[in-house]
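The data below hold one chain only, encoded as structure tokens and taken in the form predicted on its own.
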Amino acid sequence: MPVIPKINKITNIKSPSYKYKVLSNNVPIYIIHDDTLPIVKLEVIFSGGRVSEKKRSTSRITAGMMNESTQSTSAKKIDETIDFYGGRMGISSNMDTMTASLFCLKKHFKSLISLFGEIISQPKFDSKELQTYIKNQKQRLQLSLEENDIIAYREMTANVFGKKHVYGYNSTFEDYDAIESKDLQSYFQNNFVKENCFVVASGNIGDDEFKLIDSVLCDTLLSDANFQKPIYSPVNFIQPEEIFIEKKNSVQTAIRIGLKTFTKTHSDYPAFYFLNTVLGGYFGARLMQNIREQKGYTYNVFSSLNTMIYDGFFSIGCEVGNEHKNATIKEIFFEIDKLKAELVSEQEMELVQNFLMGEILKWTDGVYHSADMIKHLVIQEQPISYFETFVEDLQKVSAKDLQGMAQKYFKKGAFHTVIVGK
């Protein structure tokens, strides 16, 4: 008989290698090295996103149109660049951050870097440019209102932070109406500053390549001796209640079961997350193996422990029959309940920490990933060993641990609930 090998747990996850250095200009820099590879990622982290705007959506729309035309050179001309060395560029943005990205092969490194210099530093919001812009976010946003899941996501997010909340407001049509250039020119000199950023390299990075970020970063970034980070605004209190919004023709109902949580600091935040799991995290799930394989809902039923860097949230979802959301409300309710009343067994516990264990090696699988965990811990202000605490801390969670946190905060009457369907 073949035999078969023994199967050990996780027990020891340690945080990558990385250097830590300090550009001419002051901003610091981390690198995470691998030469087996051909391939260089540059990342500029500028802290902000929402909560530095002055006019609602403009974070979003600056970040966008920073991947058009710069000062100098046309996005025809951009796109054609980066095409022609295939590589990768582009300014995203979420809530807290916006991030300027550089991938390509190590031997067009030289090559791109200067291009990626223009574009986070003499950005031309071209007027024209701007209303084609703004055309297609509009079309999008019209788009996207035709999605229960989506109208129930924002829905959600508009009750448990308040509507005019920079992490609860949704943007509309007459949001993107109103900006005007100078909207844009204004956000970025005011955040995309030196004072403001810190970079990650990762990959094949040399000497060579690290001579060319500190040469073209420290020409390019602009500077604000004055630059002061935003207040964050809390979150008033919402009372909690259950909205439902018509769609006539749906063939499904989309349902968003939630309430306001904490950000990755909160001591209750590995507790929570075990328990996040536990209910709706996997695919193995309480919520999946109740809603999805015994009594055939939908085909995913999911919860979610959102956190940004100064609040966040936790989420139930699903889309179901129009004949079923009210039995898939009850179910839910009912696993919430269960949670709150029974220790959750020594096996069901011991597979989820198995789980958890192999998910959060992948964190740190291979250069690309370490470098993204390193870059939320910088985001979130954590230090790189709060990453091994963290694991640590996972692996004391107890059953009574996991009661105790339902007990905590899915308390009667304590959540949101949208419904978006027929």
Contents of the next structure:
Amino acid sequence: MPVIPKINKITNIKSPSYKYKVLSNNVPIYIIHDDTLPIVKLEVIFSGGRVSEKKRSTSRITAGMMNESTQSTSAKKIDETIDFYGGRMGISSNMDTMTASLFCLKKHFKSLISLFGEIISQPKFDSKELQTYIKNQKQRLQLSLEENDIIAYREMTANVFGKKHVYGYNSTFEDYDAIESKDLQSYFQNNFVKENCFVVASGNIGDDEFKLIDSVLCDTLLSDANFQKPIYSPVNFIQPEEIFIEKKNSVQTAIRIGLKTFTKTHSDYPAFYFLNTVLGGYFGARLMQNIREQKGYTYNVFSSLNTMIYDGFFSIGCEVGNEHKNATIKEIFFEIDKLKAELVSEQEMELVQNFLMGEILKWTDGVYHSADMIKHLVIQEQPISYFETFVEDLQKVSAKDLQGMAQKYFKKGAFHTVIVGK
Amino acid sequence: MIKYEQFELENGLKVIVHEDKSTSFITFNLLYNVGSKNEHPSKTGYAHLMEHLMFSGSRTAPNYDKPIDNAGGESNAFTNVDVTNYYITLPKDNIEVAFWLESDRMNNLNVSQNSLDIQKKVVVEEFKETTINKPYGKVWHELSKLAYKEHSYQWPTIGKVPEHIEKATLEDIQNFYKKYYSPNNAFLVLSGNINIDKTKELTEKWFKSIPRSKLSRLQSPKEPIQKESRRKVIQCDAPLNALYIGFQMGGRDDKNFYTTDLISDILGNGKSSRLYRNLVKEKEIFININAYITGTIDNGLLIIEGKIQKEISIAEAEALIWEEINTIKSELISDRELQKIKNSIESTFIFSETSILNKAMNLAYFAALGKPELINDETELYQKITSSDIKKVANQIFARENSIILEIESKL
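Alternate state requested, the form predicted together with the partner chain (shown: the form predicted on its own):
Complete assembly follows, chain above in first position.
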């Protein structure tokens, strides 16, 4: 038996490298170039997302409908063209942003980018297509409302941020019915403008590709000289409570336990991020070791920390056999209380530290990961150097800091609890 | 083009190295040539339960996960009907940790009664989460039973019923482990920032001393040729009716395998595919629809599946699928449509090269088939297919007597 290998510390973490330029129409572009593979990825990120909605669900439906017909090309022709060139193209929506993306082989970039320009500048919002789209979305919603974990997640965000808040509301059948083409048109005109976006281009971006991006985005992106950022209304305090939704036919019950936190810019963010990892952020985390690996109550239990531009939330989730429901909740609070009462051992601190460094090294491994990282930092209005600051901050987190975080945030009565099942 | 080199140890371990210097990580992928098809019909779900138990620790690594976490790595595994595949991705300077852990658990796994009892519970919860508690979760159990009367593909990898897993004994597991977890039943792939010399040195250091096993593989019975169409109707706690139509097809070494795969792409891959375009977008019959092949080593299935719009009957939906099938049987596909499918295959292949994990898994799988060269040759095999090949194979596959049909009626 050879000697057990020594483990090397990860020390070479660096911010992702990129080139910053400005297109001829003044839109910022981040270029992450690598010519290993003949692939090109282009993303145009528009701020706003749900935050700039005047009517619920318009951001999501606008994104969905921008993948349909444009004023000059039918959806059928668009889908066929994208597939013919083996590309991936579309608009997606998020809490804070809308992203238009194109991913294709370098040799087909020229053939697809003009269509990309058309999609982001001339959507049709055809009312017949909208009707079909809404009908489908409603049936998909009905499908997802049969899943306990989805119901639990929806209830959790509604309770943490408020049922009417942009980060808290859940799409309903009524929301879908209330949407008209003119809502989408107005959301589009207010948000899909050059004053409200930036570009990330990654992969094999040579001079030709850059010129194409510049010319197509200058020709197509609309402009609004009076563009103003949407005003975000902060969350009102909501008294946490325990909610039980009965589903008689369930063999498993979904559990969500969570609370409102903060954005990435908050001074507690690095320590809380570390704390989340210790509790439920990786396979070796305490919740997983206790509830799955020692008790066998569940296939998977985790905790996660979600941050948006203006706020954030932390939650623990799992699906367990109905008979283990109460025992699982007890164990979750046992682990929470332990973090408040006892210092994390030196050994565990070091292990989580090492695990996190591996994770973070992955965030910038390869052009596409680097591009994602840069995209997230720009969305969060952080300098790219935030990345290195974050790594340094994580390395400074002590066991005492973690206990402090747990005591500060994991107070008795601070958690919203949602239970869906039997 | 994915370049690779290969060698074999005296104990039968086959090794492939693909060097990619553009990353600072390495994926260590170890595939064991055993899947649920090698299980006894009254003891199903064992290959997958074994996969869980492989994380129980071994002689010199009482905890499997901690050294990987400490090394900044990540590991996981999956089991399917044909193979069990383990993978670790970690920073290149810590690659030896993977050699240590994987060689130790190939030879000296610790399985206690306690870890078996716990993992049995975890797997039963997994069974519930993925199968019993999901609206359409029973589908694969039903489809497999309908399609296979003799072959061991008649049960899904999770097992026939939770009771099989609950009854597994320590002895069962040890026998399974001894039989299949040996160097001569394994395929190792290193993909990422590592070269052949380093791989040879580390493989010999860690795996050379592990003895071969006498492989007495439990072979699945052969599936007799299906003679008439099979149909089953089941009720589900799901909000929409659904329809699954399967067609018997050959396995990986069948001469029509790639053509059949192309046919499934023409029908159901992407928004411009025929079924999606015509039955989701134009006629609004389905909410979604897909066509794909199961891609198994032994005889597989081409499956068409969709969830049906509320006001449409299952019979009407089925009739429209058959109409599309008749079109592909009677009319040659256009050059443009054929080119579209081939372009998409080319892109998908090149996109997959962005991930060292993908490359490692694919190489290991093709190595297990005995043809690692397929990693690059597959795209050429697709490029050679003509429109008349497609018409010919469509006529062989899409016969009524070759079909299995599963109707799912919403109880809600």
